[in-house]
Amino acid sequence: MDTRITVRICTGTACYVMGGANLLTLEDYIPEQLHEIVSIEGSPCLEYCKSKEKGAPPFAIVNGVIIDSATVGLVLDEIKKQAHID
């Protein structure tokens, strides 16, 4: 497995206060077959909440796939189907 996948969180004030603060903790529930290929960063404000169309906060990026109403579930399950693993 040599795919890095790149997580980026939106730390900007909507998400934050939707649950995105929840969505820091990311890193405790990371399988550790992946801990070497999976990078998590804070993001300013990725905008995506002034455009209806995009969904809801909070927001996550995972290698280019917009999660929306985002749960650390939601953020693993994206991981783990991108790793390719159950």
Contents of the next structure:
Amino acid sequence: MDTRITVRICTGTACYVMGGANLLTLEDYIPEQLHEIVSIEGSPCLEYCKSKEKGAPPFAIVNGVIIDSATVGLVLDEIKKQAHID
Amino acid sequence: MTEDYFLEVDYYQGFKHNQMVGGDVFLSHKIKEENRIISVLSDGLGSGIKASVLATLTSTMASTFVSNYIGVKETAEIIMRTLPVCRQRKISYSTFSIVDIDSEGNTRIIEYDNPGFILIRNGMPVKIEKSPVKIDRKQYRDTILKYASFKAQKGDRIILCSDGVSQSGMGTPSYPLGWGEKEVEKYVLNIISENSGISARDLAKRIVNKAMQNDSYKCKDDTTCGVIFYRKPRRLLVVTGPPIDKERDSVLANMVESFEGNKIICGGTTANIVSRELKRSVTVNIRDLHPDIPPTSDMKGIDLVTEGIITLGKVAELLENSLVTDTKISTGADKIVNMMLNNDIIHFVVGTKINEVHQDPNMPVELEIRRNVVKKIMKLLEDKHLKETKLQFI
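Give me the form predicted together with the partner chain now, not the form predicted on its own.
Every chain and every other molecule in the complex is listed next, the one we just looked at coming first.
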């Protein structure tokens, strides 16, 4: 596993009130074996809420893949998919 | 207020041990049109509710009368006639000190039975001659007020204390007769020599804390200190919201860059704009977790970067409800309030572009319109905290 996975979580107003606050606890749910390759950072605002076609807040982005109506579970699924583990 | 000088007024107090309500009142009132500030410190007879009523009545009347240029003597007479008489002691009594100062430094101080005011200039105490004003009262002993008038110079501090400060520690081995006005003055000089720029509220807080310490944190009387500091203004810039059109993004960034003073950016999009224009990265402190308030971020050259509307809403709430100017600093909103209270002139630059998502009926109602929240904050800063505010839309 040499690919690095960067997760960016939006902390803007709309995302925060629509559940983004919970996303910030993501780090606690990352499986042990992925700690080395996953890094989590925040964004002041990913600006996706301004275009409807991107979906609904909260947003997170996993190595370029946008996740809308994001939950810790959905983000974890995407991380696992990219890291090729089930 | 003149551009160059500003009157910073603040106070701190501790109540008598086991009392929920104070019998000391420090009240300040700003007359914007005349650039004047009237501050009154009043200490009601006894402690608790009864004293609080006396002191509140006294300070409110004194402040109103003096604002309207009613004579000192007349003011005192009216107050003394109005105060309710204590059933046990058969007297009505509440001390007061009134300071009337304008932005040119013209100062009048009227004192009745409080410890005398302390004036510190260039790190040294200055004695001001006081003339007695006699008030005749039929059943009681005559009352003598002290009147002083002088021109405050830049950098002057006027310190008012209730007798809870000067009499603190009374009966203890260190201060058998209480801390004493002389010692209070020495303590103030010491603090100022260590920290010549100390803010009015920090100075007041240190004096009250020391007085409380003299009584092992169980005050025998209500303990209040008010400080008026005549000095160069400290300025704070608060930028919130994206400009109405993109071409003004660079204007906004330049305003932030060239501002002299503390700087706060409130809003994710706004932070992104400044970050892009000034080519500086923003890092969100994602470990700065709090259930209600989004995390703060760091950007070089900016004192504080926060989320927008939720944080500002909380700021308004904190400014409205804080009784004593003592906020613990944890969330972005606490930090903003703290910076606002530590500055004198607060410039708001508000971007007027609306984020349509915020108007979605699924969003919580707390997401107010930015302009309204800012207006509310400005009013609180002006009325309750005697700050000067400026507003510009972009």
